[in-house]
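Single chain ahead, written as structure tokens, the form predicted on its own.
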Amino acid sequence: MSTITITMNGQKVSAQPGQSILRAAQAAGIDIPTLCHHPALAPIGACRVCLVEVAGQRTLQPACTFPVADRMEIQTESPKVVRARKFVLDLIFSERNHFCMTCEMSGGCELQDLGYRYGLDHWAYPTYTQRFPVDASPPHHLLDHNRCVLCRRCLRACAELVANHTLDLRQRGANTMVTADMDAPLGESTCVNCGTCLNVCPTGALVDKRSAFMARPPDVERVATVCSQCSLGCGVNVVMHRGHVLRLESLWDAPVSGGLLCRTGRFEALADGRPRLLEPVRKSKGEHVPISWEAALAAASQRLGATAPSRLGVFTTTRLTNEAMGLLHAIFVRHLKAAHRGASHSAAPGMTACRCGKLADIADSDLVLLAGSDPAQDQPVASFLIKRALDRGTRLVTVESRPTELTAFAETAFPPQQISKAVALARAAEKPVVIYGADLTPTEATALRKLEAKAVFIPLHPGVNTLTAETFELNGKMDAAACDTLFIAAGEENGTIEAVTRKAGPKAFVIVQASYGSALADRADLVLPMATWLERSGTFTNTEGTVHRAHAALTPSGQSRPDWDILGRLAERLGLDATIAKDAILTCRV
């Protein structure tokens, strides 16, 4: 692509054509200041902080808006751009309440700084005249109308990441504020929760309640992880202060969500209220009696090596890494050659002669088709990535049994029977995009494959890590009532699991790794106590077949372990060969 030369505070510097001047600057390297800009939203250029002056413009323009022209002259910090900012910013700080010392973003609010750059000691107009009303109203966030600059961010976030459309702006002038539908409290609004207004609020006007006032932000870390509630693998990022969890945030260069996260990625992940199993413990006697790890261990390696085959069954959850799966189909598949294998979800099934695409698809597509899944039930980004593609003209069909939150917004919903007439307009749309699930039946799946040669197939599997349990055998025949001895691989699961333990015999010798107590736990007779998702690193292999390398944020909890360390000292004691269970970790990242 051809590029420019603009001088800028007397500096050549190279620009891309209909760039505008603020990210001609950001690529080199000057700063200019912004409030109501942010990076993954549209430029509006309301909030006129990031005035330019502009050789041969007759006044100040907004450098988010502002294009660059070849030979352009611009100065970012002139006097006269000096007075404008500081005239803009008085007259922010004079509307609402900005008195910095009670504000939970202290320390981290964007006007704060702006204040602090360019000099602002004292009130230049009349401030607090008016108070504004606080609505606590969410369960998770709190929206304070007394800190709230009107940059409408969130409404931006909400409308063009979310593609949800439940925030605007009420009143008039000095009366402004942020609504929520009809002028709704949030909480009782068409808000989803997924907290994206809270990432992107440049004041304390946005606050999430979990974490408020526990540390100042300049003092917080944070580690990038991959979210492990769903199959999309999110990126997250995690806030800490002294080895605690404050919150979960936008983690915005994410590949698969750009920064999104939906409620239970940001919120309910913290919000296990379950007991922690911090210790190996053994049934003596019908109680728990806590035990080592190497008597824990070699009790395991014990009874499951002298089960035979045909007695012997592993269930796992697909909530597991990568390396975890691998060594259990080291130990089960391979080495033990266990009859009765199952996790808790089943795959979508396969289409294998069809063009497998990604999530980043469905922005390019004139035609989503989706069957046998509901993405805002289970996968709830996905169904933003959905909506913001209808948003620019993307037509929606759905295949459904019973209607979801998506039918609503799809342009004809037809019944399973009636499969054919969705694929007619596939058929006929340019760029189809088919978006499917492990509830398709194997009528729907032949009728999509006429699709093959003109769509792009995209799998929403269900649980977490599925693709890899699928591939690792892990998911096969299961008759837990046939088994002697059962090894049950529970990790976080929220009593989803218990129904296999209530098909076992009462003499069957149960063996849970676990992280929660629960009513699995309390029926094993041999308890692994296993390491959070917070607390192990490793790889999972997302919906699309991409894998991703998760980091962990904390040190285990009392003598908790990872699910890939504990599975790899079981492969040590029970004999397998360091090569066989290194391979099968690998294998998983072919």
Given for the second form:
Amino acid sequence: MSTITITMNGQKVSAQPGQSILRAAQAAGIDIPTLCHHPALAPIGACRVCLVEVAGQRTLQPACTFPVADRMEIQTESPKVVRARKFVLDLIFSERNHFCMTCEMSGGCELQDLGYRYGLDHWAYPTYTQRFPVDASPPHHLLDHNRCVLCRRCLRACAELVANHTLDLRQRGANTMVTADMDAPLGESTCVNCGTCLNVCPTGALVDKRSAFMARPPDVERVATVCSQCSLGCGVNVVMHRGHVLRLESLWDAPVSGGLLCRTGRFEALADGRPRLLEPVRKSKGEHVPISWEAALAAASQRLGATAPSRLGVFTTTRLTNEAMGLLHAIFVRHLKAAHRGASHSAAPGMTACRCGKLADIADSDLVLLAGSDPAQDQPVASFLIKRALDRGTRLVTVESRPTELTAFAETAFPPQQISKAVALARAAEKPVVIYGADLTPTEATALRKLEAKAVFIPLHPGVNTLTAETFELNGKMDAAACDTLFIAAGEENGTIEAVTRKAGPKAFVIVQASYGSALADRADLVLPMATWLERSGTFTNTEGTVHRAHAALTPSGQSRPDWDILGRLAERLGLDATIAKDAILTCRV
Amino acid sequence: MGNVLIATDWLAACAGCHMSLLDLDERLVELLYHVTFTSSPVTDLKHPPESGVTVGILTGAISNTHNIEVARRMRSRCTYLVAVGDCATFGGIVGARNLVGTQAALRRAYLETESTVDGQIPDSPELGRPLDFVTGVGDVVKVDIFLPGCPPRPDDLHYVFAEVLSGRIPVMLPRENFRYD
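Structure of the form predicted in complex with the partner chain, please, following the form predicted on its own?
Below is the whole assembly, all chains and molecules, this chain first.
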């Protein structure tokens, strides 16, 4: 593409044709203030804070929407521009409640920053008297209309990023309000509580209930990590204040999610009320007695080493890191050759010969064939990506035995017997994408393989690090009743894991490595306390097969330790060569 | 004592801005070589002299009819009026009353508080009448300098004094010399 030259504040600057003045300025390191503009959203020029002087134009123009042209002369901070911006800010401040002193966002508010930048030391217009309601009906966030500047970022995020189209505006002029659906309370609307609007709100209008007023924005620190609630591997920022987690935010530059998170990932991941396991304990005469890590590991290794492979079982949650899975493989598959191996989730059937796509391929497709999977329920961010594509004209065809949330968006929903019709539609499309899950039957899989040459296949594995558990042969035959010794890496898994292990005989020796107390931990003969996902670093292989690095935001509570740390020490106790484990970890990165 | 006369007074205020003024510490001594404080709510003489002062300082919000009188008196007796603090500039904490309404605030404070027995909303004719809406000083009289902050830091007050004593009225406060909370 040819480059054009423009003049900004008397300085010659290169720009791309068609680029907005704002983007050209940002590329040249010239700061133009914005309010309604957000890099992840399409610009709309609503707030007029980015007004600039363009030579030859009758009036000031918004930099976020005005395209550059060759030899254009622009003034970004001339007296005329500054006067106009101050006037715009005076008008914005003249409506609604913009008292910083009682606002949760003070210190991190984009409107406040602009007030400071343009020296707004008082209100130019009489104090505003109209009161607006506060909508606190959603479970995890609230919308205070009194703090709203009507930048429309939230409703654009709801439409452009999440493709949920819940938010809109109602009324006119100064009475304009953000509204959900046909003026429903947010909590009763079609809102999916993904909280993406919280991430874009420039003021304190959209507030996270859990962390509101707990710390001033300048005092918080952020640790970027990977969400461990499903197999997508969305990027997440852990927002903390003095070692306490306040809330989770989406990461705009995350490779898979690009700024999206779902309700589970943003809110519910922090709402775990189960009691933590904080010290290693051993059952002695029916009572749990605290012991040291040394003693716990010694007891575990002794018991594991003394059990015959045919009577040894290992069961794991799919929430463990690649490192921990590699160690489980090294210990139980290679070294102890345990006959019984199981995981909390099974991966979607392998379509090995097929081209495995990335979630980003959904955006480029003209038809999505969804089979044996319910992303709206299990991997919500994937359903956002699908709906986003539908907004741009992509067609959706589903093959399902029961309706899902996405059924309403499907051009046709076929029952499993008619999968050949769906395949025919996909074959007629130009760039079809097949999204499939673990509910796919062998017959359906065979039918879908006919698209091998044409379609991009994207598996949506249930669980979290399910692909790695599969790679490390941790998901095999499991008969808990036939085990004398069971090693259960329960991690943060809830009830699902208990059902499998309930079959264990009363005499079986059960070693549980877990973060939270449960009936399973109560049954255990030996408990190894494990750190939670916020407390451990490591890597994850997501559903597309890409590896993502997680970073610990907190230090482990009590005496708990990261999953790989516990297993590494156990491997050492068992006399394993450290390189075996290291090799195992490296294999999963390929 | 210097020859520039300064008078201060407060409206609906918490006294925090005056405390911030005292927090100038040793710079207050230096300041007194240039100015004379004629009157303030924390000295024996409360009212600004009828003969007038150069600089009048008002802290606190306009919350009742008495506040309007005090603000008008100060305005009529000073050359430059400085509104100090969030209450005087925006209505501040007192302005939080606007979110519920004056009558509701009075009922809550004097009748409905859990510890109140036989409460009564004060209505002596000697008291100022609460206004329906709390505002900053600028809504009632002309203000020459606004200095927001809850309270403004001593450094910010020092900056304003230094400017005024140098014969300058800042059109726009530099970013580092004011804050909203």
